[in-house]
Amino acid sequence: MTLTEMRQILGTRGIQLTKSLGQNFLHDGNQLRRIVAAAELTKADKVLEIGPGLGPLTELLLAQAGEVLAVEMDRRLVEFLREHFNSKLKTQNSNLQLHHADALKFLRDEPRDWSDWKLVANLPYSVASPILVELAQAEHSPKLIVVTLQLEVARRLMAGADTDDYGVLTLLVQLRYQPREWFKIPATCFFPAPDVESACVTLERRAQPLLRRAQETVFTRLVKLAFSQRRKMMLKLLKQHWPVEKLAGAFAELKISPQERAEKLTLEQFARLTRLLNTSSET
């Protein structure tokens, strides 16, 4: 779908895109193909697409994947998609499902086993981070995530310890996923062009989890508390929840300085700290 075609469809239908919904549609064919290529799709794959918009990415996904579930919040766009993909939706063996729903609410209210699925989407920028955290913390999370989002968010997802971009989002997602690759997408590839830079990231689910499912709640609490005041010593912040003696022992065993700040600890250190603190009766 070219930019001219996109403008024509929106104009004919009187659809004005809403900035609050993060509606910046990717129209550049080369970038769309790069996204699909990063997902390494086969006909055995099932794909979740969030925010299909006018469906240019959906077209490519349908051509290469075995099944596509597209979730769109905007009723006007859902109506267009139903007309545009009418023949595919009506066939008995259709490989396309289209849901009119708020994606975040859909994920929370209708939990599914996504373990055999891939998320491939140009995520609405307004809800990209909570959607990724929701899926990363799901009991059965997707095996691969390939998403377009703000460059600022992409950098957080790919960040390592002791960098400015490293923080809560990094750790909540990387606990389950290993960052694989990413590439920038110019603003001119979108309509309307966003005020921020964009990037596509690829995240692969870890073959072996770093923590047991029951420990992940403790990990989340630990990370959020440790970064609640980024410039403060982590030990002081954690004392709000764990006994001082318990923390001192865990820090000593892991050779973490009592003066250390959260941004200095690696994901693996946070995971090991979680395992030690999880033995406390208070967790």
Second form
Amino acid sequence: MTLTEMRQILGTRGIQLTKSLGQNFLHDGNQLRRIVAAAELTKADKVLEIGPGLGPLTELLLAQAGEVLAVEMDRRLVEFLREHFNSKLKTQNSNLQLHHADALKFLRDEPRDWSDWKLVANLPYSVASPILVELAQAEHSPKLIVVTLQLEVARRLMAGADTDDYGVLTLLVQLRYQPREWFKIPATCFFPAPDVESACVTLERRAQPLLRRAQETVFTRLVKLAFSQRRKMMLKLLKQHWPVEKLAGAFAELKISPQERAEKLTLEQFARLTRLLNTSSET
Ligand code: SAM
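The form predicted together with S-adenosylmethionine (SAM), contrasted with the form predicted on its own above:
Okay, now the whole complex, with that chain kicking things off.
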């Protein structure tokens, strides 16, 4: 779909784009093909697309994957998509499902087994982080995530310890996923051009989970508390939830200084700390 075609569709239908819904449509064919290539699709793949918009990515996904489930919140776009993909949606063995819903609500209200799925999407930037955390914490997370989002968020997803970008989002997502390749997408490839820089990131689900499911809840509490005041010593912050003797013992066992701040600890250290703290003697 070219920029001219996009403008034409929006103009004919009198659709004014909504900034709060992150409606910056990707019209650059090369970038769209790069995103799809990163997902390494075959006809055996099932793809979840969040925010199909006018469907340029959906079109490519349908050509390469076996099944596409697209979730779009804007009724005007859903109506367009229903007409545009009419023939595909009508056939009995259609490989496209279209849902008119808020993706975050859809994911929360209808938990599914996504373990066999790939998420490929140009995400609405305002809800990109909660959507990724929701899927990363789902009982059965997608096996691959290829998402376009704000460059600043992409950097946080890929960050390592002891950097400014490293934080809660990094750890909650990296617990389940390993960041792979990424590339920037120039603002001129979108209509309208967003005010922020964009990037496409690939995240691959870890073959072996670092923690058991019950431990993951403790990990989330630990990470959120440890980063609640970034510049403070994390031991002081964690005392709000765990007995000080227990914390002191765990820090000593892991050779973490009592003065350490959260941003210095690696993901593996947070996972090991979780295992030590996840016992019945919590406060
Ligand atoms: N995939 C299209 C593309 O690449 O051109 C559109 C991407 S645009 C960045 C984000 C899309 O997400 C818009 O179509 C917007 O209406 C939709 N959207 C915004 N918030 C949403 C939500 N909470 N759930 C589902 N879709 C949403």
